[in-house]
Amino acid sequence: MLEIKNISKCYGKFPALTDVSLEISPGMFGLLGPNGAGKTTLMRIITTLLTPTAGEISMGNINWKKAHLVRNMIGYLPQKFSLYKNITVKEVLHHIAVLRGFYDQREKMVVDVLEKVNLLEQKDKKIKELSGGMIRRVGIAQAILGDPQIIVVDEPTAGLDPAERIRFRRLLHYLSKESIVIISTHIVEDIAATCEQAAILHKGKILKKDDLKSLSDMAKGKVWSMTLSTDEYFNISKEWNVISSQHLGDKYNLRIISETPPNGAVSATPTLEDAYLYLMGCVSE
């Protein structure tokens, strides 16, 4: 189990993280929060790229103060991942393998990760010839070289089309069978589709950490559904917090977050997105 204890990080006088504590077991774990919440700062501390101002991280008998040991345990795909454009996929992975100190059986290691990310047929293609989704897969391939115990992925599906997004989620879920996989994102759907546990981070603080059903239940009794005509829809959208609307012929089906139900509304089963929006509304008030 990965234990994060009372982590804080300040940039000058600005507190990017304040007293963050988490326990993360093997499987998929989501870190959800708006842009600027401190997610990337926490990911960089976990991957030893940043040193915390206070607190500590450990896994078993390994403490994160021993960064040289930790780095052999971690694979990292940052949000902004770029590569030399004129070298091949296979050359990239061999280069990164050498930088990470993998010399023996490097050829087999590269072939294995290419098979896992379904890029073996593209191994001789240059990076500039790949789609955005394929480049993200190269990114995860370099992150899983050497079978790390912890895989950290920052904004995993940013910029991907819907089909590539689904493929990437499936790949991350597959990898979580043998590792801790932490995904950091502001896209609720990515976490709802892949994770068993999640934490919500806001302004550098953990607001809530639990399994997805328990997180969704935070909005129980606060989410309402109703179907209205077009004219009624435009009137009610000025009065209530409409979080989604679906156009059905000449009517609209609405989901509304409110402590009390609008007239004619019925209670709806909350989703993770509902709970997230409800919680963000509460802390912003």
Given for the second form:
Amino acid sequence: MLEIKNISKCYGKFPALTDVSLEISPGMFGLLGPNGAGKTTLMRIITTLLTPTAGEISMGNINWKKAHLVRNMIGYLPQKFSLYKNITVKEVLHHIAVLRGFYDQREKMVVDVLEKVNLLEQKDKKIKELSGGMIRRVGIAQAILGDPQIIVVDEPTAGLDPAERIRFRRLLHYLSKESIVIISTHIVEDIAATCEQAAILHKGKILKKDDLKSLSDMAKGKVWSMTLSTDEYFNISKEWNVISSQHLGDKYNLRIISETPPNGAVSATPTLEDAYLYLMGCVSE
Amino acid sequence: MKKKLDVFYDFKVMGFNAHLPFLISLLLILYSCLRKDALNHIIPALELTFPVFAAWWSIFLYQYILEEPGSETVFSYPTSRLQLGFLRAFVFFIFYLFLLLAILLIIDQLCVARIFLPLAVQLGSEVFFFAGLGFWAITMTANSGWSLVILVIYSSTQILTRGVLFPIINVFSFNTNLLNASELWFSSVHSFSLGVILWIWAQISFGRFHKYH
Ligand SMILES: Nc1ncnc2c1ncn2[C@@H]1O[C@H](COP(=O)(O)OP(=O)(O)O)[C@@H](O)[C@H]1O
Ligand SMILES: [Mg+2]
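Given the form predicted alone above, produce the structure of the same protein in the form predicted in complex with the partner chain.
Below, the chain from earlier opens the complete complex, with every other chain and molecule after it.
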């Protein structure tokens, strides 16, 4: 169990994180929040790249103050991952295995991780010759070298095409069988598809943390659906908070967030996306 | 200690920039061949070019770590900042020193005078200074372009004013003949001390680096 207790982080006077506490158990944990919420800052604190202004992190009897111990059990894929463009995949991973202290086992280890991320065929290609999705997979490969107990990935699906995104989620989910996987994202779907637990971060504060079902239930009784013609849709979208619309023949099926039901709307089962938008709506008012 | 240095890899990552010091060395040997008997030309040519390029490896060793977006993952590995920083720069400084000794040995064979020892001491301490200057510049700016600008500004102002501008930080001797023992002692201790300050300062700033992209 990874315990994050009352973490705060200021850049100068700017509070990027305020009193963040989380308990993360094995499996996949999602950190959801808009841009600027402080996700990357929290990820960097968990990976020991930044030290918090206040608060503590520990797992078992290891305290994050002993950063050198923590680094043996952490794998990190940063938001903008790209490394050593002119070097081949295999060489990069060999080098990283050396930096991680696995000089003697590096040959076997690298083949193992390349197999896991399905990049064996690309092992002799240079990084610059790979697609965005493949580079992300190299990123995962370097993060899981040596089987760390905690894998931290920051906005891993940004910039991937839909097919790559789905494959990537599947890969992360697979890894969470044996490790804690912490994923940050502003894309609700990433979390809805993979995580058991999630927290919603906004302006450096945790708004809510729970399992996905309970998070979705926050919007219970606030989500409505109705089917309208094109003209009616234009009218209603001025008055109500329409969060999604789907074209069905000559009509539109709308999803609306509201405390009171619009005329003719029926109550809908809330999804994580609904709950997230509802919550963001509440805090922006 | 587990093996964490990967010298061949570092060479490879630097690409062309890794080779430049060898190119400079070749040119200097060629020049010395052509001007065998003009020691008063060979010494300045050596002093004003070779040590400056000691900064080259120091700068480009860190280009990927400090400048490229997304390289922050390197700092999450269980490799200490001393190994990642000072140690790598120092190993490449030692290589550069060997390169210097090799060149001097060759030129020593060509020339009439016995230049090896005095120039090894004079240029060796200047090499130490410039390797430190490169390491310092890249850790301060986290940008290889700006580091080169610092290097060029330092060298050109010192060379053009012949060390009159800020003599306290000048390491060039501008000698056309071999220095005598006391001059040599003074100039090398001076370059070496300045170098020590830069090396320490650079490692401290590398250790504190956290402006990840
Ligand atoms: N090094 C820094 N110096 C000053 N402010 C920063 C720094 N890094 C991030 N911030 C600010 O902290 C806030 C949170 O940033 P970040 O953690 O990157 O958020 P996210 O990853 O959720 O988009 C933002 O307002 C950002 O501008
Ligand atoms: Mg971010």
